[in-house]
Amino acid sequence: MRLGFPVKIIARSDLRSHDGRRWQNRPHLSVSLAYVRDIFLYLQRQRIHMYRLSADLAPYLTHPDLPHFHDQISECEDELDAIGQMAPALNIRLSFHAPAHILLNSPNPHHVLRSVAQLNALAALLDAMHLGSEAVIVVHVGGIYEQPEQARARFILGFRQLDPRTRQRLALEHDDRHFSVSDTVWLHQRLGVRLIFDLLHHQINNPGHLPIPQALAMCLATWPPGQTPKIHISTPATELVRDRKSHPHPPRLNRHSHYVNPFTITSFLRDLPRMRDFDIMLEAKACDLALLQLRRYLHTRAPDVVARYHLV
């Protein structure tokens, strides 16, 4: 089992995840490239083997309004295919998520166009790193609109819309709010698409009241054999939370917390049946930090949970 961690690396300021440099500085590709390199190097050093790429790594890429950037990709074939090489060299596995702006069920036609341009473009940066199949997008389905039904309905006339090599980069998440686990199981069973377990998700959005481990078991079901599938766990955020005339409030539960609780994955992790294999990507603020601080736990209390899972 490895364990991941997005985008930010907290314990090194000088580390960044990707060129955010506005438009009028020219950022590039190659920028983020460099930068995704020194993050290899950490990421090598604190026996890190999983990551989620900032979906920013080429800026700009597909613009309407800023044409010479959308040539970044044939402008970095050279550094592109030297970071697909390092990657599994270092046993770093590699995924993108798409940002919260790409719906590919939303009602207008236009917005859903930008939604699959963004996408294919996503593909093509992990197409072009050579990438085996286990480097996905994860997606969400999208918003509700008029009614849920409508709503996968449209997701699956957006998911028609992409190139065929992006559909198979795809994996597709329930979410807290909208869409189920049973909902994402519908749209595979129509679509193929792949799908990634959310705990705290799972925990805030269970209208069919399925035990973790069955909802688990049928997201991990649905990647081909040969192929490990990864899940997403993150613990609430349980700190008070202030307005802007000071007042106090609970936090939302589906705000994650800096550190998760490593009482509530150990037990997780020890409760579950055996089943195939998975990795982890842990969602949580604090980010490689999180992740460093788990794995310490789990060595030093949770030996078994180590050696049943393989931890690396």
The other form holds:
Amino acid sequence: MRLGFPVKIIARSDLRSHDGRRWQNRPHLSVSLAYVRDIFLYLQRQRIHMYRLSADLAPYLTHPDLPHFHDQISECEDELDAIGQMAPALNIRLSFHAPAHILLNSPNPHHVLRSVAQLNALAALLDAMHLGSEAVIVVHVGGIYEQPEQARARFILGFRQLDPRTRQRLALEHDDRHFSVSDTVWLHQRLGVRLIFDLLHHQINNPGHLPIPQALAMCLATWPPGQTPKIHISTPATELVRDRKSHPHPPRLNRHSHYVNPFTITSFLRDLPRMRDFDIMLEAKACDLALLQLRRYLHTRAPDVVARYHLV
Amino acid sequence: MHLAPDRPTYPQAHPADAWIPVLVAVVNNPTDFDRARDQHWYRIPLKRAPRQIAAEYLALYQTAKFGAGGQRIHYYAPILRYHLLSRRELLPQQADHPRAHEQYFKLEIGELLELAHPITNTRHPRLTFLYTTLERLLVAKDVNDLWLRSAARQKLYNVIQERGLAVECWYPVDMGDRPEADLALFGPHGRLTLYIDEPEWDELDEVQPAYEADRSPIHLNALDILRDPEQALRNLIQNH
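Okay, that one was the form predicted on its own. Can I see the form predicted in complex with the partner chain too?
Next comes the full complex, this chain leading.
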């Protein structure tokens, strides 16, 4: 089992996730890839074997008003190939998560076209790195709009507009508000898309009262043999939140904690029946520090979990 | 590779952009300097590349081979692109060179910008790559000022002293990665020894110290201290 974290390196504020310069300063994918190379060396040092790349790796790649940014992938063939070779050499599994504004089920056809273009671009990046099909792009179903069934069906229409190679890279995640595991299973049955189980989202949005192990098993079963599924784990923040007038409020349930609650994670992993192997993306605000802390905890307080899951 | 003719000229970066990374690299011959100035590129052999090469700016340290103008940093430039290619592709006129097949990073850079005052090197006879920030580059007078560690040490020392805590610099330790800790704090429960790490020097495998709490060398990131020394001290007191 690999543990991973998304995008930001908290322990090293000098390690950027991508070239974030504004378009006037000519940011470039190659500069982002240099940052990724440096990040890989950091991951190697920390013995971390899964990482979510920034979805902004190629700045303005599909921006309709900035055509001079559109050829970055072809301009960086060698550099993308080098990164793609470095990742498996260091045993690092890579993925993307589509930004929130990407909505394949939007009722606005122009919005769907833009979403399709951006997902195709992310898939093209992974293809140019020559990474296998475990390097996924995680997407959500999208918004509810008028009727949930119609919104769900519209996702199918949007999905079918994607390039075939993009469809092969996609993995669908249920969310904490509109579309539960059951909804994503419904979509898998019609599209064959692999599913991502998210522990916190399932705990918040589970109208069918599916037990966690059952929901997890349903998602894992959507991955072909020979591919290791990945799941998302996070725990909710519990700190008091203050508004602009300094009034106290409870945190939203879907607000991720900075560090994951180690007892929650340990219980979750201990209580699972035997099932196929999977990797875990830790979605905590402290990113790499959260992973290091959890791993330290597991090794010292839960060696049985480490042994059972062959934690890397 | 054809370089775009309309290369933008970057204005002087605002010193408030303190966290813009700068890679300081060595130029030890006029040919390489001319390439940087006229053709806007600089090369780093892949096998000798430092752990960190990604930055927004490249600063050029010219060695003593440049005579009276050497042993200084005069110029810096924005980094526009990174290429990975063979020496043969980089220098086609030397296609038969014995190392023609070796891989290089080619850093495509913008127009060279001249520092308001050159940064001299009085203490480091053999300088290789150095990682710093644009803020440090624009205010430094000596290469030593670029080392984030010394700037961070001074800032944290000042903040600790203002708090009325007992602190010493360059404290000798008999256990640890280095013979002297950057700082040592003294309190009722013992001593905290602190190492401040340059961004490219992450020797720690885990965030926690490896030794007993009252004698532990604790590693702190120089950039975090420079960003907010008060917060760095609060975190230190809270966690240790």
